[in-house]
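Just the one chain here, laid out as structure tokens, in the form predicted on its own.
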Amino acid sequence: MDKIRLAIVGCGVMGNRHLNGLIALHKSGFSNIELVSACDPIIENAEALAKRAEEFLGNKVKPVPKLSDLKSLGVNAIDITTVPWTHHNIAIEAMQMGINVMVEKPMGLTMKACKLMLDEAKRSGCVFSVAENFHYDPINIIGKELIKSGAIGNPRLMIQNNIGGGDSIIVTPWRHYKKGGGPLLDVGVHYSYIVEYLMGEVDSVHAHTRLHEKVRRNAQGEIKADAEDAVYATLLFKNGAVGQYVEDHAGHGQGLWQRSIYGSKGSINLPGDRSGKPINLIIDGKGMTKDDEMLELITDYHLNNITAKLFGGERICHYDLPFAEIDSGLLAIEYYDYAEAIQNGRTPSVDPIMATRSVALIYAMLESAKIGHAVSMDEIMNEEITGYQDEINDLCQW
């Protein structure tokens, strides 16, 4: 079968690290994927990326400054690695053009970007995937099965706490902006895509919110944020479970990360994403399980061979690796399941509908915190309540 012919729109630091995982991709023997462009506006940043490649993957890699160049390079599917207000924008012109997407997390700004993304998508009929890399770690997927093998009976409550951070600006400034969509957002969306992944869909939310650091310090100075930084919620699932999310990134002395479900049987720690650590399993009258009993309880647990080629076995229970391997690996993956999606006209695993959800679960804490009550995800997934996101549609002039 042809390899999917690709593109990298956007050329940065999220670029870069991208092509990492194509290079990974390269030597794992499974590559069904050629990079044959890098696109941007600073063509000094294609030509860059473009060069770094052809060292790695050995074939030519055509530098250009403009998405509608990448048509007659026989382009049929990009990867947007570009800041989040342009997600959309840039999606939809190259879908208009028959070129399949993958973008970024968030898909999108906010859900009315989403929607438009998702309107092009079922208009044009191309594969449209987003890059949500903790779907693919292989820890969350036995956290996924063990809950559904019934381990830990029937789900009652998960804790997914995230506290840290001080006054330090995270990575770049503009992920303090309302403009750029808030940490709340940036970050936060990663986590809202684990918590349905594991436990169902939610069906609402009631949360309250802060800007606790209105001054964000690194190296290079100081700026001023304008997007809240932490956020403390109660969440309902279909299912009938709780959920307590908190995400903040203000915390000052001991850190905190949890990611807890329990169960009418027992309950599940997860460790942190991309660490490799084992999950702490334990059950009524058993204790602490071990990883040969964790493995009899999920039989039809198997990774699939790039994932077991990348991470060590398609049976294993953690893994010990450098960060770079396994963040190279992941997006390896990522790009494999891309590109086979399009090879065999199936939907990718990260859908947009389920990266849409994320997306609108971030939005329902915030609408939640500036309303004073609770929201449905459906009167966020359908636009009904948009009150906190009207400001960052008017700042983009969309």
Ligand SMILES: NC(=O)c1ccc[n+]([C@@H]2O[C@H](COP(=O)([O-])OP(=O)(O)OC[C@H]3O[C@@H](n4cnc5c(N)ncnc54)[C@H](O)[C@@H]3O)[C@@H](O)[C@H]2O)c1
Given for the second form:
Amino acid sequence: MDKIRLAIVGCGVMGNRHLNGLIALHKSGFSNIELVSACDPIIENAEALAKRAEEFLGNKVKPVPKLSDLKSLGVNAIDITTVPWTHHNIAIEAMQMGINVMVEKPMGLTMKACKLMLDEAKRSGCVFSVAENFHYDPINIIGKELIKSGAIGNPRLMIQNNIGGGDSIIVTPWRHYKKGGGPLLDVGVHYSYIVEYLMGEVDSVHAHTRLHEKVRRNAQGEIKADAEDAVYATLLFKNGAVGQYVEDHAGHGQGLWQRSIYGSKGSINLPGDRSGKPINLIIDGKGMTKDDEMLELITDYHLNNITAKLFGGERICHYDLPFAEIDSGLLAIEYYDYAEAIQNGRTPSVDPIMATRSVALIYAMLESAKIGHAVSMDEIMNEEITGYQDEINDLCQW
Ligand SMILES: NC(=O)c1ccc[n+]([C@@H]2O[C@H](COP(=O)([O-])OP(=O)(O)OC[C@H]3O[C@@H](n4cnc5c(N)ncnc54)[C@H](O)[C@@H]3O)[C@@H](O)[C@H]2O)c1
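Could I have the structure of this protein in the form predicted in complex with the ligand, to go alongside the form predicted on its own above?
Up next: the whole complex, starting with the chain shown before.
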């Protein structure tokens, strides 16, 4: 089958990490993609990425400043790795040209942006995928299989807690501005995706948010943050389970990570994403479960060929790899899935509706905190409650 002719659009930090993913895909022997172009209005960024790509992938890669330059190069798929407030305009313009799209998380800056993209994907018939790399982490796949197998009985409670960060700038200043979505969206959308991936759909949310650290610092200086940096929420799942969600990017003192699910027969604790550490499964009367016992519970668990190759086997329970290799490996799998979806005309593994819901869950928390009572996911998905997002939509050019 012909390889997908791809352009990376946005050649900053994540564009370059995605290139590492393409290099890992190339080395894996599973490559179904040819990188044809690198696109960025800052042409030096596009040139630098193209140069590195040529060195490692061995084919010519054309740097261009505009999306409209891609059609004449025979590009049939793009990967958008630009800042969040640009995602919808780029995705829609590409799909209007008949070009398939994969876009970095968060899929869109607000529900309005997500809906516009979903509408254009439907109208154009283009494949539309979201680069939610945590979806492909074998440890999350095992977690989902364990819950599905009934190993812990009926899930009753999920705890998703993450505390740390103090007053430091998270990677780049834009992550602290409402116009950029703020850290709760930019970081939290990974967690909200995994919450529904593991537990099924959330029904309603009641949350409190805070902007604790109004001044953020790094070695380059200080910035004034205007986006909330902490949320404390209770979730109600459609299956009746309850969730506790804490995402606090202003935590001082002891940091905290916890992703636990308690059921009617036992519990599982999942490690940090991309760590490869083992899942801790405790079943009543049996204590901690060993690897081979865990595998006996999940007979359906088989990683696909490329994941098995990059992470060390079809039925691994954990992995021990350098972070750079884990990161590029997951991005390689994500690319492989995207290209296969285009080649086979199937829905990508990260379904855009699920990706929209991951944005909706974060806004459910922010909207709930603004109006002071619980909100349903339907009210957010249907854009019936938008008070918090209205301000962000007003800041955006549509
Ligand atoms: N999945 C992950 O693990 C992960 C990690 C970091 C960032 N991200 C996501 O990746 C995206 C990019 O973040 P980043 O940190 O790389 O940002 P960045 O600021 O480093 O890079 C963005 C690049 O996009 C370019 N750009 C801006 N407008 C453009 C346009 N219209 N067309 C083409 N290029 C354009 C900029 O010139 C810049 O080179 C964000 O959505 C972020 O949330 C994901």
